[in-house]
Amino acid sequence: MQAISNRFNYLFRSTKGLVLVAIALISLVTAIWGTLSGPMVEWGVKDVTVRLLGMQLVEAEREGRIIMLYHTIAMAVVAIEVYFITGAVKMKKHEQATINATITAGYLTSMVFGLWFAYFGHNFVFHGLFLFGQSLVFFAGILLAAALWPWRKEYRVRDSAYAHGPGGIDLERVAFFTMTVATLGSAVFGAVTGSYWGNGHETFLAEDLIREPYKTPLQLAIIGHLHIMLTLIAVALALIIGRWFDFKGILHKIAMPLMILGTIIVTAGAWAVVPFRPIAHIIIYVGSVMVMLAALMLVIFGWNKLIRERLAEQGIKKATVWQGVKALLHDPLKFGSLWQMVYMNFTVSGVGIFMAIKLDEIFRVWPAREERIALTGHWHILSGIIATIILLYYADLAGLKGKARRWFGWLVILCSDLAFGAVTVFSMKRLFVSESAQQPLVNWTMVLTDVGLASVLAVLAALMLWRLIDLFKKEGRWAQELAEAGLATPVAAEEESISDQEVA
């Protein structure tokens, strides 16, 4: 019973447990849901997943049912984030846990519940259970903003080589302050259409409007929540690598201020599609600029942080370029959280810019099934390197070390970053090849992407089964988290001494 109830204080109570309870649960039904789609339909494993699960998909319901999907995998993330940020950030320890204890409720409730209604039967009990989730996810949003607040006099910055305002109000406490707020308040942006639903707003997906003359303001809405969540779950993604980083300096004092700024008009920007749709987009490429130069700030220090470390490790003083190229990529966890977001503007910020610039000119001119594929595959991608960024960090954490750590990260890094580069090819086909002379384009590009993603799913498959391994061990790196959270129960902490004495 003691070895039961210790378990369950690591994976339910301990930031390091919450966060791998929701990668396994997300990386399930990824792995489940993943086989209702692509060539795994052509292969015939669509059909057996429905049987055997007893699945009921009407296609008249397809876009319900994933949406639902999507929520309940955002939301999963979301929980992650928030772990990562009560672990990082300072409060106090009561905050910390009903923070963390209200999303893990809020979240399993709205997954579990969500993928029943959705695809299971349609039972508005489970519809209600969702939605209650879902509030209390929100709740615990704003039990977040509270514990946030940054204008307490206990975390105003005593060093100054932090971004700090008049007063030492800590600059990088207020963009979390101010990213959690925007998210709460961009939450209820979809809301309010949701609430709608049946009484003048229908289903539907963001990528079947573009070529809509009209759009509702209820359409709207739903689009510029989609683009703004989104936005602000990379936003505190950033700002939790900061922290891994101990991000300072002359480049967090500039950073800073425009993380604040640029969440701030990237979000008004989202919410101004309905009332301002003209210059709604102008607003949101301004926003971006600040978000997207605070990160590069944070890439700059970070990867020359990297060097400079390794190369004190190594006692070189002098080091050639090519030595400080090797310094460089000598961690790929941390190296590749920095590297995903210079990878982004590539496959995603540099494309989405050129779409809106060429939208009349170029996209507007292709058949609307092309410039579907393009934003469908423009969010895909950018969802996709958030995940392996949230992994790559997580990896760190659980104590990926050696090999281990190496093969890890370059894989994520490489097979990652081969699909999301074949996706990009594919969906921009169009710019440098012809219907009639696409096939083998298309051919290869989706080859390097299913090899690409499905070696992902490998490698965190592998992760997943070696944490789950180590529950089973009495003494597995899990009993030494537990401690280091200071959740041991007293029996546990006096097994863990006398095991140290033996080892002495």
The other form holds:
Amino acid sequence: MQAISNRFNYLFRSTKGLVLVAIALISLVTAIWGTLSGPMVEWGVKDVTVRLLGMQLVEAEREGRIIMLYHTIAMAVVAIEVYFITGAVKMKKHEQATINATITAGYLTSMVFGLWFAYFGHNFVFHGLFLFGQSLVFFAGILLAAALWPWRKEYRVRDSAYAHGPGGIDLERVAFFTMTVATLGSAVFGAVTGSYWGNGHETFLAEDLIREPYKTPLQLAIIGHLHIMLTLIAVALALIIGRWFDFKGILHKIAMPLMILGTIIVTAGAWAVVPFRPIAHIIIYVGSVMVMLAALMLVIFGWNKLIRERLAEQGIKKATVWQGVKALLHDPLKFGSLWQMVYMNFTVSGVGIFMAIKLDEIFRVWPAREERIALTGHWHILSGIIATIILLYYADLAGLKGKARRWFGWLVILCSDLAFGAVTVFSMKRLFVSESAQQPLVNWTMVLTDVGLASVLAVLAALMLWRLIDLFKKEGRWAQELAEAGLATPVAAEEESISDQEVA
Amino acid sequence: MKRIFVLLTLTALLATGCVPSGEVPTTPPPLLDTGIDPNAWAEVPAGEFLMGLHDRETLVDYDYEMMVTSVTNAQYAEYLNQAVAAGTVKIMDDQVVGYYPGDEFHGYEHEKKIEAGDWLHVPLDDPGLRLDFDSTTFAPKPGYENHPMVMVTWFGAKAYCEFYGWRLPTEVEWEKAARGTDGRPFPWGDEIERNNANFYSSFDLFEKIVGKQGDTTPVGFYNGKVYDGYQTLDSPSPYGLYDMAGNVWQWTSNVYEGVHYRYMRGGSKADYAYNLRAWTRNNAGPDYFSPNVGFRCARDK
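Could you give the coordinates for the form predicted in complex with its partner chain, as opposed to the form predicted on its own above?
Next comes the full complex, and the chain you just saw is listed first.
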């Protein structure tokens, strides 16, 4: 019994265990639901999944199903970020425990019942539970905002190397707090519209509204909601990675005010889409530039630190350029988490800016379905990049070392970037090739995308399998992590040992 | 690390080797007689139907007729020969062009002016075109006679219909003709099978020739017949129209205030199955042409 209790404590109370559970569940959902689209449909896997699991897929409900699927995955991703934040940012133990417990209950309820409602027949009790789960996630957000309140004396900065305001207010904490409050407000933005469902608001996918000359305020609110939520998830992750690198110094002092202001402005811009649509984009651009500059500071700081520390380890005082590059690439997990932010500029931000500038000249000359592909590719890649950064960070937390660390890191970086690059070329194909002659390019980009994504999923599966096997070990890594989290007592460990002996 | 690169490259090459190159075929496809007459018309009676994703009750208060199939290459070639002779279209710089009186311009964001003048109907120098032109006469490419006419702009589609005294269907007319009155998503019913229609990776005969995005299938191909061992399902709409889902997108007539785009319905050989749902819309400028876009005409009863 103690063995189960210890493992339960690890999986549902420690930061590393909670992140592991959430990643495992997202992997499971991705593995199953990924068979319902793309090449899996072509290969007939979708039919098998639908038959085996007894899914009930009504054609007219596809949009609604997809929206619920996105939300269930997004809730789990938000939960992972919250675990990282409660684990990395100073707060009271009971606050951390309450927030983690609330959001775990929330995302699990929302995931289980959301998917049940959407894919296995419509029991509206389940729909209610899906909403209840999301409400719990929202409530956990309120608790997080309260715990992060930056104006408490005990959280004042004592080391002047970190960005601080008057009286030593921790500006990084302010950035976390601002992001949390902005996320709560932006969630309300979507939730209010959702509450009009069937009463003035009908299910739609934002990409199906492009080129509509008139959009209702409720539709605009949803468009603003989905854009800002993804942006804020990215902002949160940049802050989390900054903690991981122990971001400080002059760049930190420049970056944090930029991050705070940028978050406020970009959020205000997304909300302004409803009442002030003509100027909303300008506000969003200003905020985005500030946030991206802050992330750039983090990349410069982080890469510089990686080089410095590796060269110091090797005892090299005056390094050549090649030695510097080797030092930078030595640890793919740390290098990759920042590289993915840079790569995002080529496949997401760069493409987005190019689309905005050349919209009427190029993209609106294409048929709407091509523009739609470019848009959906754009934000699928952003979501994918966010996921890979989380994975790289988690792999470090999970204790990947040596060759396994290098193989995992480089495979995630290279294969995901191969896939994201191929998707970018695919979605922009009309720039390079006419419709009549596009088939070879389509074939190549599809194959590279499939190979890249399949490889990332394979290494993710390997990581999950490793951690699953570890859970069956008496003194596995999990036990060590449980002890690190201060959740295992010697008595408990002893009891487990006795209990295991009895079983033996 | 080198092993990873080698492994990835080999996998990519192997996987790519599994699909046809996708180049425009040089050998003609087999001419298949579907038994469906492209000159036939189907009657659609007046009455309410459920329109759009959210099944809005919509009234069409008149009877009308629509072509049973998309306009074929043979039909369009014949029309071009007549229209050039009649002077309603002309050949300029490898293009068939014709006069259009222009749209009312409202100055909306992203709206483009469509002014009065000569506009492109069909480009003659694009390999996607299934017509031959020997500088005097148009003829369908061998094997493509009964395939839908593609690479035709909205102007070209409209001009064809009007030349014979007909018109392009409105979006409402098109959708009602496709799904009838019971709210079904596909012309034949609630679900789609691979041999219901020509869509992306539907494994029809022609995908073997040019790859997953495929080639057009002859109009009325999905009528329950077996072609060279390939069994099709009989897939007409409730009013007897064929190819109302897949094969080629079909131009509709509406010109909406504030947008210069024209709307297409039905999905095509290059789209995933969900794009073939009857309410799915696509749009492009009226001068857009594609190997995946064709049309059919409507007329009042």
